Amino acid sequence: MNKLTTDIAVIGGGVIGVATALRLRADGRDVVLIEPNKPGSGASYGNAGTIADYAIIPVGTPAVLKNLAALLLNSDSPLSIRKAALPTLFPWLVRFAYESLPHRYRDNTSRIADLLSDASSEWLELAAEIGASDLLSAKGCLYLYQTPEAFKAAASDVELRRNYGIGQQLLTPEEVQSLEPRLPQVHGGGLFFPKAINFTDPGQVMSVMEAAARQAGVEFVRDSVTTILRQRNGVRMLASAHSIHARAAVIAAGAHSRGLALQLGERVLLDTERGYHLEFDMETLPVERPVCPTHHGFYFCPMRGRLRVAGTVELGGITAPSNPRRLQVLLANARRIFPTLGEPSRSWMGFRPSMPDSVPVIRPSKGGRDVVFAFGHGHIGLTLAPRTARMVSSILAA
């Protein structure tokens, strides 16, 4: 077994502990990163690329709790559970559920709200040292609403986040085909996030940003930890073939995270979303920005050489296979829109560690700072990579 020794040991190589090793290096630490799988190509890769700092609503909101099992029993809906997995779920729903009354809900939106305030900046900012810049696009993104009751519907909404301060215009049906001539008439009208920004390729981002932490001298191991012990002076992580020893630990393993948590006597209603999502390679992209279809629930996502769909929730572990049925429903959906789009170039399935009140677990463990936890990021952990990572900083720092 190889023995590696070094000031702080980062578990988890997705977008989260790629940035948080690339900051932790900056800051002059010796940093090793271990990743069983290369780097970013789990949810990092198969997201739908945006900096959504808009997107302060929790998934739990008052208006999920009142449809929830009509949602989830429904396999073609937009948020919907495997059923083998509903024991499993169980506890991890029951809290859902709690966190999703009206007075968690607010609570919920503020905490998120905050950290996502200066999120889009952070990336510009890190996207800029990495030399990634030329990876983005600041075209805004838009949200479509197929009839006029579900615009109506919306407004709650539009306050909630004109009350924090996050930029939104909306649009008339008119409006809405200036900005995007390609999509077919909507009879509701359009949301539009002006400073919305968003990555063309986030699989390259996540390349460029590994070779970024190489670079920086950050130590990459290819292996799985499966052990975490605390000892009297570090941390020590076993894998299959190495024995780590560090100074302090980050858990950053997305939805792996649990388990490593439990190890510590920590018990953390972290549960597992399956996202899904389909490429279609084409010259031409039918949108110019990230559009969501909000009563369909996914995103058509313009990347280079080729149009992305992507979203939807299934709660359902990470043990099953993928879901075909997810797809196929991903699929109709996309061609109610576009319908002369071909067969698929390629699918995807992957995990987005989620917690029940939609807001990630960044802080130090409980039984001290020689243990850091970074996951639970949900359908935000690209946009937060960046502040996870100043935050896990400062953490270690204090």
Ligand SMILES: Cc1cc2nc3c(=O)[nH]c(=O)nc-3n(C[C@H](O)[C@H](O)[C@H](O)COP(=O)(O)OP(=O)(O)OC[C@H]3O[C@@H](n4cnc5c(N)ncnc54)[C@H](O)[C@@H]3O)c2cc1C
Second form
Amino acid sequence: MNKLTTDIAVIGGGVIGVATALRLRADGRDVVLIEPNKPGSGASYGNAGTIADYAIIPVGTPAVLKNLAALLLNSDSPLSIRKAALPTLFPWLVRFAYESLPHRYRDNTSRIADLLSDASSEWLELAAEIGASDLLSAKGCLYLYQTPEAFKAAASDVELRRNYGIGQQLLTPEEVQSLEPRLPQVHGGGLFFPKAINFTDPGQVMSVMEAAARQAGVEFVRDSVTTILRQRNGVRMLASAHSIHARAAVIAAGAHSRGLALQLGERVLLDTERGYHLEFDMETLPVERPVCPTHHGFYFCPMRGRLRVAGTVELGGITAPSNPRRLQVLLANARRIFPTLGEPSRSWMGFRPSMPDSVPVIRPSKGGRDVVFAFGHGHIGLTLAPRTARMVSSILAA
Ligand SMILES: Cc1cc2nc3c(=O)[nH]c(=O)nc-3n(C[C@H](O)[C@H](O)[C@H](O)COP(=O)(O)OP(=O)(O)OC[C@H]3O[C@@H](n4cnc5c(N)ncnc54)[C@H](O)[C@@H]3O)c2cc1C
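Would you generate the structure of this protein in the form predicted in complex with this ligand, following the form predicted on its own above?
What follows is the entire complex, opening with the chain shown before.
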């Protein structure tokens, strides 16, 4: 058993954990980061790469609530459920339904908008600091609406975003065509977020960030924390080959954070929205920027040397393997838009760490500031990594 002592221990090496470790190190803290796998190989690897500062609307809305049963039970819809996971998911789903009520949805939107308000500028700064600016693209992001009815139905979301000062432009089908000439014609229209930025290789961003953290002096320990307990003078973490004592700890283990919080006596309604991606290696990409056909719930993401089709939600827990049916549906829907797409070069499934209200948990644990929670970022964890790191750092400095 290797014994280590440090100022701050960060549990989990996804984008949240590594960004937080980097920030704490910049603030002069001694930091040990504990991660069993290659850092950034969880949800932070396979996402759509969008710095989605426009994504202020939670997953649970009154409209989703109205159609929830139909959505969940149709295995081809963008939001589905593994029936075997229903009993375990039940408390999360009940809370999700509550959080989708009009007054909760408005409140959650406001909290998410507040967190997202400076996301792009914070990422531009962090990317420059770690040497990842060349992985950023600034061509905006496009939502597609297949039918005039769907376009009309989006009006209330457009209005809501306008109230929060988010830059967006409504596009006619012809304007969509001139922005993205390789797309087939849509009959509804488009919504363009002209200032949105995105990463062209989230896995590479993680490698660059890990290298920057190592260079700054963050110590990486390859292990999985099985036990966390408070002691009189700090926090002890036990992993299979390590015993780590820290003055304070940050739980940033993504979708796996719930069990660690529970060991400290806190029941957090964290679960996972499993997401999928398919990649197609190609030289000439069919889109210039992330494009989301909203009715399918995924993005076409232009990445380095490949097209990534990423998204959809499957409520299915963290233990079951990838569901081939979800990948088939993703492929079929991608081909509805680009019929000439060949066989995918690779596929992936990952675990979004998700709260029923879509609001991440970034706060001291109820037992004290010696443990800080930084998880539950759902669909916007990449976007919120720099902001989360800053918040955790100021909690620990207080
Ligand atoms: C298909 C898809 C598309 C997405 N698109 C976007 C997007 O465009 N923009 C955006 O902002 N977000 C997006 N997201 C969401 C984003 O990827 C996640 O919110 C984010 O990656 C969560 O980061 P994390 O560090 O909390 O979790 P993770 O990246 O999952 O990292 C958690 C880490 O903790 C480690 N861990 C677990 N248990 C332990 C333990 N006991 N001890 C030590 N370590 C442990 C794991 O090994 C893992 O590496 C998307 C997600 C998916 C699935």
